[in-house]
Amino acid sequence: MKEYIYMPEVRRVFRCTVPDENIRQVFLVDGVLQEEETEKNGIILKRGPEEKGLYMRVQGDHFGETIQIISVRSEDLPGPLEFTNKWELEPGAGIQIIVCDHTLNEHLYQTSRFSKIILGEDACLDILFMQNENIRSHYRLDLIANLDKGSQLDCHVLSFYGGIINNKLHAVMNHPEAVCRMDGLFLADGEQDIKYDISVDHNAPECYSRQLFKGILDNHSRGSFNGAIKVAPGAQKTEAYQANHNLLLTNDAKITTKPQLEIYADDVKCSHGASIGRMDEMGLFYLRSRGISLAEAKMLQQMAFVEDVLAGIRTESIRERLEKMVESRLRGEFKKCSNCTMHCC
């Protein structure tokens, strides 16, 4: 385990669990990049309008060295705090990210994260938002991302906790042989309440997507889910596949989703689905049958539920440590700190 400190006039002790030692941190506080504006290795890490947020520029092949983006919240400030994070990866570049928010008190934040991504042609992005703030955060992320010919685009988002989360996720393929792979998780309990709003428009032909996003609601909590794929006219042969699967714990617990398909293109395949569903009490017998505690009972089935989703994560070790704490925040064990500084990955 490494250990790390935010900045010298913060007292609190950053515990980074990230198994991979190739992992380059990076790191901004209340939307101020900390390091050194730099340009190395066909890497350039630069500030944003104003000074805030990030701004980076991709040259060549870097799967082999992924970088995380710790974003946390320190100071109480008065009105809402806004910037812009921008990914840009020019033809044949690659790079894995991993975006990580965090508060470091339980102020009642209000933060916007304004997140662009331009993929230039047969270039591949792999980026994981992990969200974990506190019980009274109000929580923004509006991203959106622009595909070119045969580009890749791979996007996780994993919500763990906050008290307002909104998601806004928007994909524009105008370019033929684009990929675009969307998953999400969020957990959810106490009165929190989390949205996701997922677009994907198809506007050139032999291009694909595919979104899968789940829930798990427990208590009072509420969560929507709207997604859309628009295939415009001309963007034949598309392939565009949407789902999304919840899980309510109790009786109090709401979800609303509307999967949606704008279809102007005849050789295409389209498809969505949705479901919300309880527990399932035959499986929760056959395993309480064979000795399984109910608790346990109920948690394998939640991590089954899951597992299709931490499965797109691209690399092992930090899939694995993603699924011990999903395990983590469903058993409850996030409630036992202030804060969420010492639970991320």
The other form holds:
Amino acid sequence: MKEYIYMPEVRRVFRCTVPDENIRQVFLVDGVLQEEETEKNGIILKRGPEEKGLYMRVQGDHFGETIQIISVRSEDLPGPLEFTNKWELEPGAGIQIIVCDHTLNEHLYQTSRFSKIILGEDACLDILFMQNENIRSHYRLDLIANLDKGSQLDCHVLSFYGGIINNKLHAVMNHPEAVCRMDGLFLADGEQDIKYDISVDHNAPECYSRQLFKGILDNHSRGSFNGAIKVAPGAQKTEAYQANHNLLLTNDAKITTKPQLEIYADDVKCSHGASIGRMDEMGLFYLRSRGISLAEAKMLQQMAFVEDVLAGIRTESIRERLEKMVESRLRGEFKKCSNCTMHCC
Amino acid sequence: MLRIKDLCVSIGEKEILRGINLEIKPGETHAIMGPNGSGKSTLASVLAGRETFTVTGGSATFMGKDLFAMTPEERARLGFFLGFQYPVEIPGLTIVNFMKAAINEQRKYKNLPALSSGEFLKMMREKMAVVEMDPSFVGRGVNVGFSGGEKKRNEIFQMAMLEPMLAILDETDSGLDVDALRVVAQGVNKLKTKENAFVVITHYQRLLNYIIPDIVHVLYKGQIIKTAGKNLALEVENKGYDHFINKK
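Same protein, different state: after the form predicted on its own, show the form predicted together with the partner chain.
What follows is the entire complex, opening with the chain shown before.
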């Protein structure tokens, strides 16, 4: 059993049931890593500068291994907090990371999480951000990823809960043959406000990028999506695709979406698209005509809507767990969970 | 089982059904024929509970209950089934998850426990065989990328799963080649019992070579203008609808 340096009570209140046995859990409480510097099997894990944030360096292929970083805010008198997490993968390294951001209670926490990802040649990172704070919290993720030649980044961002959520994701491909997939899902209700700013820079030839972001907005919630793909002169044979689709459940929910492409090379395949829609009445009738209640039909339609984003999560046990979370979030059951204070299920 | 009396239905200002009277008893197969725009699909949709239509007069009882007082799902749980003329595509929802939700809601209504995954999959396999449906379809999105024939097979498959008391098949034959038509019709015939009933809505007599109706109705401008035995379908095929319309 691990002992937590600063917060022995974390283990008591936190009972995450992410089911995979190969998951190593790392706690970050109020921006401070709860373990000593370690170096194990080529994975260096330590605190960032000024004892804040996390620095991780990965050597070698750790395919099938997952590190779950559980980052919680817990102070009783919270002020704004900023810290930087940095992940560096050496050439040929590979690992899967899940970052779970939570608040231990309903205080107004303001947290800015700067995140740097540096992928060496042919490195492969699968990273998933699971954002589940409280209805008053202000959450900001500012991520920049640099991809070296032939490296691959798979990034999922799932926004479940938070008063204001700001996600800024920026991928830079300065070397050829890099692959960058960024997918996201945002579920908003009440007065929640969720923003996504995505930019992808294709500065080298023969790189591939794809973004698929989907939002479901209920009640008076607000959402915005800004996507920009830039293909620099000389970045020939680029493939870049961007899509943002949104489902509005009420007349009062609002989304603005702006997918953009700037292309300065002439031999590329690029596309972008956005849509805003409501539930499909005919689809609901079809489901109801088979005996499925209206509430359940709506649920099935929403789950169907987000299916392709979740399908991109490769580890089956984690995907199944997240599907359940999405379902329970959409059913409005988060607050009823008595398992632990994080309300993930 | 189903009794419709003086049913009048409008969409917006437009009157589509103008006094339909129809009674369907257990064990019967009815065919409703009629030219385009006569109101056949409207009748099917309004009985299933589609909300775009307004019932302006008349009544309908199904299994002794007021049909129009029930939601579409309540009608379905009571044993009403509509085979859609244009089955709806639902990307992202697999047939297996769709049917699991439908079967479990039906069982909940009947106070039966939910089926185990094993029992459910066995049932799926059996019912897919009835319509010669490829088992690989279970994991596909509902009707997504299906051909016309596959969509109709999927309708009959769903009917086989739900075992309704009354099934209305709205132009199940349209868009089908001869082989698909045979498979669909055989599917229907296999599911027929003394307790349940079928209503086959069609333009053509062709389907009725495979599904033999007891009673044939001709619908024209929102009214049933003729009701007779199975030979009426042949008469329609030979003489055309004009013959009956002019006679009226």
